[in-house]
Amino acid sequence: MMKKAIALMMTTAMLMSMTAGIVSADRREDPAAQTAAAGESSKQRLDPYAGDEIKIAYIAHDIGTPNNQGWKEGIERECGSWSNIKVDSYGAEEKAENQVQIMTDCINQGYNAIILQCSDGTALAPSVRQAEEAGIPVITVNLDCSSDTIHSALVMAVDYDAGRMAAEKMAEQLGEEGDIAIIQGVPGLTRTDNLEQGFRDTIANYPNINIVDAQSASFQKDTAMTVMNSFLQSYENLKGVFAINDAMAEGAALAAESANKKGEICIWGADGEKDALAMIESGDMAGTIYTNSWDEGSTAAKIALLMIGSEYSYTCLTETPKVIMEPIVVTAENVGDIAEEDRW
């Protein structure tokens, strides 16, 4: 499909332009400034495709959302024709003490690469930086540690344009009038603040449409559902929902239906898990933002074999490189077009 070919190019112009600026630093007469600010890096170069036994470690927020599962799918696709090659995955059960734990035992044991989704970017940004000075490139996904903290890259879905998106679309179909609300995930994450500041600032656009509430459900369904429980108790004419993700929105189209309230209230998520995806079929939600999560991990896991397999570390690059991912708005209009093989 068109967006697989996209999001293939996106890596590859990534990958192309990781090298250029690596090969300019090469160039450079200052030796400093072949060095990043965090310090030096210890890596080796070793060749995943010629035999040499590779260990890459995935750790999760947490590893039984259907994201997480998409990108551990989409990793684990890309390295399975290798059996020198062993993925294992960690899930920080939405902790990020034990993420750092979880990458201090990474460390210790020497894997070669780390694919992270980081649960506390300031918390995670110390292990970052350990890892990468130990040689280990580390790979962020979707969640990334603080933007100071330079690594080896960042594969994320849109988070701002996400939000934008959402709000445009749920305007609409709202005949761009009535009260809403927004159900929030963990507060302080950058894609969690990206997300809701793109859909408040379209939003801000339709002086009709009025965001009565926010309350965060830390993106978790259950709790999601308590949150538009307390939404519908309080506020006896709302017509819309946006939840920072399909979990979350999942959830309060459950909510909703338990009300009797099921297609009475404009629900969208931002995700486009096959859940979710099913919902807009049946028409509980409205809409979501979809990005492909097993191409997503495909692609943190050809970064993570590309760093393994050059002499390249961090300490070459000025800024942490970044794969954004191409979204899709759907609704119940185009959601027949998101093929079965591409429901994760």
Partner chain sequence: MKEFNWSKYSKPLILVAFVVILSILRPKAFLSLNNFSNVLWSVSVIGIMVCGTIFVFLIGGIDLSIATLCAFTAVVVVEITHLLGDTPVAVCVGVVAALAVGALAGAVHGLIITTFHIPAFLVTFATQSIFLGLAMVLTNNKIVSCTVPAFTAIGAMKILGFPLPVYFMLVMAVISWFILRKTVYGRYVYAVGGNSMASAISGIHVKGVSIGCYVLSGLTTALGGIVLASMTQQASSSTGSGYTNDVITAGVIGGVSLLGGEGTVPGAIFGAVLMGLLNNGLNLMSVPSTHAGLVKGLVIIVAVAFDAMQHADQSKKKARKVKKRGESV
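So that was the form predicted on its own. Now I'd like the form predicted together with the partner chain, please.
Since only the chain itself is given, any partners or molecules it might have are not part of what comes next.
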């Protein structure tokens, strides 16, 4: 039920934001500019639901992560009911240059839409522009290309607000006092930087909670274990840890367990992958911010099919429409509400 409500909300938000973009484009005062802009795209309208052959490419930053697998499965589920729609997935091995190469290949192969998780917003911007100019709608997932590159849509989990929500709940669990630390990802990624900023800004409202340290574990579970060991060594009174993603939070929880401090430290993650939910159930972790990655992938695919089937192209937009996924704050109290079929 909740899933359907979220999906409905997202679709509405998507249509509203797209309409907003289209409406504002229609209000442009210079018709010549409009015609010139419209001429930049060679988009052909196809009907995915009437048997037209459709090829969609999904290009991930690192296809092996649970998030990427969730999106991939969501895309495949959305398109799986139609035999005429084919989805091909590509992994870029965490390299922006690989993504640029794959983008070029996909444009040359005439894919009808591309769903892309940008490794590097600036590096990928020309490829996104090139694809849109070739009439291939590009829908970015979570990590967007640079903001001045208008493209068909961005589907994203909340970032700043996820940090805020985690901070508020964690502060409540800690009784609004104590020393806490942050385990960072790779600095420079918009989503994770915003997440951390949201967390820091909110914690600043609690004068008795001190962020005593912040170290990077590069999104890796084993590195997070080492970082957590150092935290435990340095700060005897450490009460909480906020990790920017769930894998690192899981690593921190394992390190705490190894130091016989299971459940004593309030460990939070973000993403909501199934292993983290299991750790919340077992008391190893205190909470996470859950986003349904399957729905996120499925939403991206819905927009891709919508763009393929419509006569509109990116030229009608004044800004990239954003669809923001509903986040859920998960703690031991409500983790049971997330059904098995919604755990990715």
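Here, rigid core means the biggest group of C-alpha atoms that superpose within 1.5 Å across both forms. Computed from a predicted structure; not experimentally measured. Positions refer to the first chain, counted from 1.
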Original post:
With the core lined up, does the C-alpha of S89 move 2 Å or more between the two forms?
Top reply: no
Original post:
Does S146 count as moved between the two forms, where moved means a C-alpha shift of 2 angstroms or more after fitting the rigid core?
Top reply: no
